[in-house]
Ligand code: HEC
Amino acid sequence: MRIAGYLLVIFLQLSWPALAGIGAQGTGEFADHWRPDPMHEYWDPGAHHRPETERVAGVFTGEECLECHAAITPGIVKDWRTSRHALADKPVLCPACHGEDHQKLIFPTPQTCGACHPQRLAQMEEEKKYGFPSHALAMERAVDAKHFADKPKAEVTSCLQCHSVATKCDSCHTRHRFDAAEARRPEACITCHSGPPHPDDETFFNSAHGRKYRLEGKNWAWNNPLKKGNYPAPTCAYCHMRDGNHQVADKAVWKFGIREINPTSAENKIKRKRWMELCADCHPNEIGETFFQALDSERSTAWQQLYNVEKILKKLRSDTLLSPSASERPPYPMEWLATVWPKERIGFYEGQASAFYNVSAIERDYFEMWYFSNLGAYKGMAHGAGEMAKKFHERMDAEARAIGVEAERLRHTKKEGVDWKALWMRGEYTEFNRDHN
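Hey, can I get that sequence as one chain, in the form predicted alone?
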């Protein structure tokens, strides 16, 4: 009887999303399980933009577009008139990017821009060979995640405001100026690279480079290319997009701090060499060597501590002391195996469920130690903000102690008779989302 019940659960787990997704027009690995909202045509225009066919019909020249839109959307026209597109010897007019048939208009994609800027498009596409994380794979990273199809749309669509960097160029070059000088400034990057998961803004601005930028940057010549000698101190774009290269993952020696990497592999030796060459624009070689020694030492310390804490949680799991347990809370999304064999997920190699789903308090504490404090420590050291790295390591120390104390409490406290299933498996969040994605 139990086996029959499991088979029924498996059938429903597999068939419900497919049935619920009939008529959906999502993208990614779980395209049939979610429906795009109207904003998706701006975040991923190549997949979701649908031309307006009911209002204006006709084929128009660029001059006619400008005449009309000067009244309808004057800000767009004003931006375009100050752009290099407008000031070129042969101006790049509206039809070059949007088409001339008003009922077949497009929103530009990187491929659209690549028709005139093939080198930049090729550089961005090349980034994919390094895997995640990267700009070129950002959208794929989002829509191929199971939680993207499982969680409330209001939560996951907000992710695309940054992950759409893979599917449109105006994440960095705001339309319709597409100004390279604007994209070179740190503010263009920290629009997305900020907050607990990636505190690049906080760590950069606390470095010597960042402090110099904040004092003097408003007077720098941002129209200059990202070449040696053009800037008094490096910024995000100078280091990660040297010479304007749109390949930003070619120096990420520690996978941005979220996983342990062998620093002596062939790939990482090449990345380190690139990084050292960059530092040599301003510093003697021994400065770069000292920097990497400090960075490697910081990473070794961080991962040793993370693995020690991870062992504590895994021991609690094996002793069935995590509460609520995986069997008492909603299963990880769209995984039938999690329904019949629930298991707590701890650490990088078992998945990042703690980022997106209900977990016990101690699991979440470890996740925040690994994903927030650990990243802050790495980013601080990588950006030359040693004091910031020290601050985040002090936070990790405090979090490790607190997790140890909580683990002892769980081990010596009688398990409470709380009906976690009634509390976690029902309610507006779980039940509403099951039927309205």
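Numbering follows the first chain given and starts at 1. Because the structure is a prediction, the values reported are computed rather than measured. Each form is matched to the other, and the largest set of C-alpha atoms that superpose within 1.5 Å is called the rigid core. What changes on going to the form predicted together with heme C (HEC):
The Cα position of residue 103 differs by 2 Å or more between the two forms after fitting on the rigid core. Relative to the superposed core, residue 408 undergoes a C-alpha shift smaller than 2 Å between the two forms. Core-aligned CA deviation for residue 59 between the two forms: 2 Å or greater.
After the form predicted alone, can we look at the form predicted together with heme C (HEC)?
Below: the lone chain, stripped of partners and molecules.
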């Protein structure tokens, strides 16, 4: 078993460059430090698509594409035939998105779709002015994360599956049906908006709105645009893409929730007003006001608690009680400075969002409190799932207590005689990670 494992590792090491494509380059801030995974070309076709040239050659008409592909990929052709693209007066055939030359196939980027849907593309582009996070900037956000550049690319291709929302337009209305009705439903968002740091799915489904959707949603008329009066209760897109506007950032105040912001800044007041106007589609003004007051005060409580725990960790750091210390851990490849001046990262401003591996156990405990429990509590409040928010706060309380107890213990525990460096710098995965950015 073990020998088979080692053989596989050797095979992977030998075949990696071949699989990754010779000469393929990374993108973004750390482009020089990583090579794309082969799947990357499907997630970010604008930057990484390499047309296949060996298997099929020829220049074809739309009819020819359909005929041959009905045998090659029957599902795609059936899907396309029931789409609005096929039913339009002038059908949008395969070459409109993929080109005609099979050795130079195009994989459509937002720009490709934008040629015929300029308004939608322009709306998504406009999102960029609101900064991170936003769908339009999602891909650069992912590849510019230090842990993305650092980790083996096959391990982190999952990031691209979600963050490709920026680089192709089939995330919400999926290929090859491209059905607006599908995108209006909350399920269209949950393949990405799920999991511990962003449990948007669970928090929405456990809110008054989500419960109504679960009970009755099946029977609502989903072909209607997302406009006031068309839907009895709001869904993800109703709230975040008001009137079908293809941008999700123009109201975001607390954003992802990983740092504290001032909800009453001039800019945020304008955004809040937009939220209130939206709630006013169905509720009297007071409901919105109370709702957002409760959200802001919950956030302020959560942040007080997080700052207190951050202080405990920073004190441990200044008393050199974190084991391993930063100099005993593998460095990021892009940080030559860290080799002369190593420092443990604690909290948002020091980049702890990337430092959740190769750290000491207590730092990881804080990461989980901040990144999972805190963000869960936030989304519980933001989406009106009060019970969930309460549960996440109980978890934060327990975690804060445990970290306090553990910090005391570390103060009274000997740590001499341990080769932390050997533990943290060696090992099958750790070494593989160092060689495969």
